[in-house]
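Quick heads-up: it's one chain on its own, the form predicted on its own, in structure tokens.
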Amino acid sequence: MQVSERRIVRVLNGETLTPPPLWLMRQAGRYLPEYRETRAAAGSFLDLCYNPELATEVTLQPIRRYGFDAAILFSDILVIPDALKRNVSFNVGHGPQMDPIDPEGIAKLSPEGVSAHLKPVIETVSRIRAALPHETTLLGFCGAPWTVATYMIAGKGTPDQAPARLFAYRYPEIFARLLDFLADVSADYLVEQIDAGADAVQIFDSWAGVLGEKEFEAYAARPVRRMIQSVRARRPQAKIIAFAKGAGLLLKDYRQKTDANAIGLDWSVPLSFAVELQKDGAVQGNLDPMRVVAGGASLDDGIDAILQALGQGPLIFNLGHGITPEANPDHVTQLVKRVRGL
């Protein structure tokens, strides 16, 4: 089968497909018992991250189960600031920590050694093509340069990026720096991903919802054009989802800015407001995370009222965001037969 014939690439260039791909944002995580299995297995978070054999098979697992469309590389956005030595740490109770960087840091940053460093992570992409089935679409992911750079400047996640925003606004060249250094370290890690054998790559800005409108145009649609245009200019046909959260009526233009192929959607984007977006290309979204945890009508309902909306035109069924460790691996059975009419 030709990448092209995959149905997940077949909406990203523009087709209409009945019913429509699904993945699930998260799809391999805690709420599966096989992945807690060897998730205790491989000792660390980031060890489970960099060890390709495992890395591969938990992302296999949901496709064992559930047959998706997508299998996405089970990896972690932080990559990139532990390779460029940030000391990331996970942390139960407390989530990802690292060493803050400050304008000094921000000045020696570098890009040798980052790719030496994600080999592991592209020796997994190149397994998980060669394990997928042949009618599975293989996404590549990275975070989006804002994103990246919160927790690097806070070193750690905060509520409403404060750290992040106040640096911006104190250290405005520095912190452009700072973005630009991101997206070129990025877009390189998205073409070897690509080159692996990643059908598609997703780039996610789950701060993006924090930002006012100026912001959001300079801290987030901008890198992530800057990336987009990076890897295609190296690699003219490839697909990109981005996918910034919470960014609301922001979303108007973001597919412009950045010239992705499609745009994610979270739970919060008024279906009315996503079928205007989706006359412009495909859509990716947009079911609320905790109808998955719910079940029963909840989630009939939920699945029924987005494919009413916009299954009519390119669509790629997917949560508004990750699927949580309290979702019931039956849900998610009864998610794929919904969508699929079964």
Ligand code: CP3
Contents of the next structure:
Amino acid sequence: MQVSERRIVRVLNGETLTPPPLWLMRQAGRYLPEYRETRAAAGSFLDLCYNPELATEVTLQPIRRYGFDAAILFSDILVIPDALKRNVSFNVGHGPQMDPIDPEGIAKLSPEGVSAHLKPVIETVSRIRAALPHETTLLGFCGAPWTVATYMIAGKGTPDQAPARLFAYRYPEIFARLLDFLADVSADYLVEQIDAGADAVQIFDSWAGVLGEKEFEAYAARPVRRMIQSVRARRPQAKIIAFAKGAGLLLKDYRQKTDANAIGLDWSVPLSFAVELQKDGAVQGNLDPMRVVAGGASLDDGIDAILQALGQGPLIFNLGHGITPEANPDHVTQLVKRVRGL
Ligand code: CP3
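We have the form predicted on its own; now please give the form predicted in complex with the ligand.
Expanding to the full complex; the earlier chain stays at the top.
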């Protein structure tokens, strides 16, 4: 079996498959008791991300349990700022924290040492590929420049990304330099993931939804295009999923603007609009993660609506954002059976 025959890769090439392949964002995580156990043994969250043996184990846990069509590398988008020596930590109950960056800090950013710092993550990619069933797609990922920049500027997660928006208006040239810098180091990181065995990669622009039209163009679409072009210049066959959460109508020409193979859709994207977007190529999404918490008929109804609207075209079934710690693992079993028509 060739890599190009893996079901998710086929959909990324524009094929329609029935039933559609599926995986879930954050499928390895706290809703799974086996994850919580490995996580407790690993020490800190970043220790887990940089431990190839344990990171491989937690990547495989949801594959063993549910047989998803893709495994996603267990890591985090914030390993890039960590590699840039921003002193990243994840504190239970507080979310991620790091040293907030200022214009002088941006002027001093250097790609030196980033690749060496991320070696354990690349080692994890090779180990996962060796351990995965042959038919399972392996997804690598990184954060989009805008989303990573929102954490670097604020030094933490923020409800509306106001610090980064303010910084961008105050220091437009310095902010553009930060985005370009992040696009370039992230593209190098994606190439390393692909070379280590990732069949496709996803770029997470989780906070794209707070941007106005011009800003979406400048801070979200353009840097993601820069990344994709940089990856494709070196790996022309690279398959890339771009997920701009909350972008709404601005998704209209996001695929064309970024040159992504597939675009991820959050649950607020109307299915009638998703059908239009699917005419240009593969889409991924977009079940509300709260339906997986609720289970029962509301879970079935949400799944059926997506399959009915998007099942006739290239679709990768997924949630509209990450699965939450409150999700019931049995509801995920229900979801997998329903999508597969079992
Ligand atoms: O999807 C997967 O299963 C692969 C692993 C993965 C994680 N984070 C593991 C994780 C992926 C793809 C991410 C991406 C990520 N990380 C994003 C983009 C996707 C999204 O959800 O919007 C963002 C914004 C982050 C940053 C981040 N990491 C935050 C804000 C937090 C804390 C909030 C939270 O959910 O706890 C994390 C921590 C994190 N990343 C956890 C996991 C499993 C939980 C930490 C723990 O186990 O203690």
